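Single chain ahead, written as structure tokens, the form predicted on its own.
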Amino acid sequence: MTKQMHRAKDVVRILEQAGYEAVIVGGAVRDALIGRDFNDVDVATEALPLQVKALFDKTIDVGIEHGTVLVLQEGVGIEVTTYRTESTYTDHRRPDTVHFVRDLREDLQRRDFTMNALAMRANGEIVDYYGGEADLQARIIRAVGEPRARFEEDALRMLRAVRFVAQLGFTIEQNTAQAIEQQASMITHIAIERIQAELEKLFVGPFVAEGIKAIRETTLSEHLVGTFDEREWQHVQLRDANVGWAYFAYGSQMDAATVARTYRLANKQKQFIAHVLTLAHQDDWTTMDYFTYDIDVLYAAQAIRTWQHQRVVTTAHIDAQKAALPIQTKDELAINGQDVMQWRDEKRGPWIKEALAAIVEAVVTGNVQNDTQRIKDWFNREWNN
């Protein structure tokens, strides 16, 4: 069991001897019995959020109006919220109020698929009330209960499941496809930050050609912005969700600008996959390319090439260019904007800049050697005159 596992089930002992029902809850409990990684444990307990904050020393209001508390166990972050039901979700994201219940089957009820809405106790006994492990042994993902009231309730439920289908290469139970494909519209009253999150989630899938592929078949592709073509995909495998973005904006023939303001990306992930495509785009690359870019654009690049069945270097022969580089970054530069000034007896002005980078890309090419006065020598001949 992983540390968090160990702590999750103290907390549940601790809830169990003050006479509440508690269990552990969610993803843990699917990961675990597939034999998948996972850190985070959520508990949920028939307790009610202050009773949970009287048996324990530190904890967290995280959502206290939700019914959650964020115990503080040995260091260890254990989210514990109340059994709770919901009510109609007007905006298809969340729900209008939230009702406590002393009933773990109606908790587990309002979740989103039959393999997480599976409960374990502190003794490893599972609490399965929809078919959870018998959907878990056949790779299904079954909505729990009636599809269409499950993606009206939370739309964006429709995304995880295709993003699951991605991370653990299961098959969309037939009604569960059928309801998405019905309302895939209502994908666009989610927050486009929420998507983002899904999407990422799915590019670093080991299945992430079949996620694709399951956005495109239950429809909800022509809903999102962008080209979602399995067939681009297939021999696509990450671990980092810029380069997936990187590559969805080349399939989907898109600059860096519109799909980083599309999906509300990071000013570092916008300027990481306009570099990407730079590389990308171009059949060679210079020295000067090399030196210009990081190794994980330079990376990525290569990979997309790859994918796209162009040119194909080595990351050892990418390596081996940037090792061989005279300098690898312009701080290694002998020689600083003081240099030049005196050299030319001139103020300062946008021709200082202008001069370090031209003689940076003589170093870096090899027309002059990273020394003081060759470099000024240089020039002198080369610059001044």
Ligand code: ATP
Second form
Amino acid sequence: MTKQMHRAKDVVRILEQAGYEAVIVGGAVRDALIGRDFNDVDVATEALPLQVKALFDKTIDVGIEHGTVLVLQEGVGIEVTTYRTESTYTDHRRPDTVHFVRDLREDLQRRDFTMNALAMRANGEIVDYYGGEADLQARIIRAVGEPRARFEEDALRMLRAVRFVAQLGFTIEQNTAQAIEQQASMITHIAIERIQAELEKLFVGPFVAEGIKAIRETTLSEHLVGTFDEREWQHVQLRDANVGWAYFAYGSQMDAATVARTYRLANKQKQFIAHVLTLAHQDDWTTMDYFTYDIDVLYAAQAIRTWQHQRVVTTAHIDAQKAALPIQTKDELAINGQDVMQWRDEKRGPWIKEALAAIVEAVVTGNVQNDTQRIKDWFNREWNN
Ligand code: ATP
Ligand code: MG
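Starting from the form predicted on its own shown above, please give the structure in the form predicted in complex with the named molecule.
Then the entire complex follows, led off by the chain already shown.
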């Protein structure tokens, strides 16, 4: 059991001892039951936020108006949320109001899928009002209650469904899938940042091709920018969401600036994607490419090779090429700008940078050894006349 789970159970016990019902809820219960790794463990309780705060030394108000208090238990943060219902979703996203309730069943009813509507008591007992355990067994993603109504309340749930496909390899139950198909266009009501976060989880899921297929089959793809073709995601297992974005941009024939603008990616992500795409579009990589690009960029471009060749292409030769470089970074050069200035009696200026770049290239490509005297000779011959 993880440290988080131990601390969450402590929190549940403390609440129980004070006379409040409390349970572990959400993804951690689901993941624990199927033996999947998890980090965050959420607690739900009938106690009101102020009652929760009164019981623990260290708490942080992270969302007290929604009933959530972060309890710090031996250095681990556990989110404790008062049982609540949500009502009147006028914009197909967040609820307008939340109501605290005393009944766990009501709290579980507001949750998106049966597998996410399970609760666990401190003694390990599972509370299952909506058939979540059976669906977990059958590997089915099923909306709690009437699917259409649930997606109408919150359209993000549709994307959560396909993201869980990619993470768990489960299938979406037929009525649930049909409801997504009928209401797919409502995904456009959702803030792009939330779409971005779901897609990032999908990209790195072990069943990403199935997730992409679900996006296409439910027609969510028609309301999202880019290409969602599962054939292109076969054989890939991405560890990093940024590699996913580069991969997605490549398959969608979008340049880095467009994908970054559309999905509001950070500048660093945009740069990474741009580098990966440059390499992916080159047939061959030169020694200078192996020197210039970070190993992560090379790996990511290699992942796109997998796509281009429809088979797994290993990265071993990238490591070998990198390792074989005479220098790994500019800092390893035997000379610096000062030396170059002395060798050539000229004022400081942009020429120094150019000269250094030429020297780096000569050393990296093996034209000259990384040795002060040899570089000086080369420089005097090639540059100083
Ligand atoms: P993970 O943490 O692996 O992304 P999770 O299921 O824990 O998955 P969270 O976003 O952490 O997802 O949410 C915790 C729980 O809150 C969910 O298991 C679910 O019960 C509920 N939940 C989250 N988002 C929604 C939503 N949009 N609609 C209904 N219930 C939701
Ligand atoms: Mg979670």
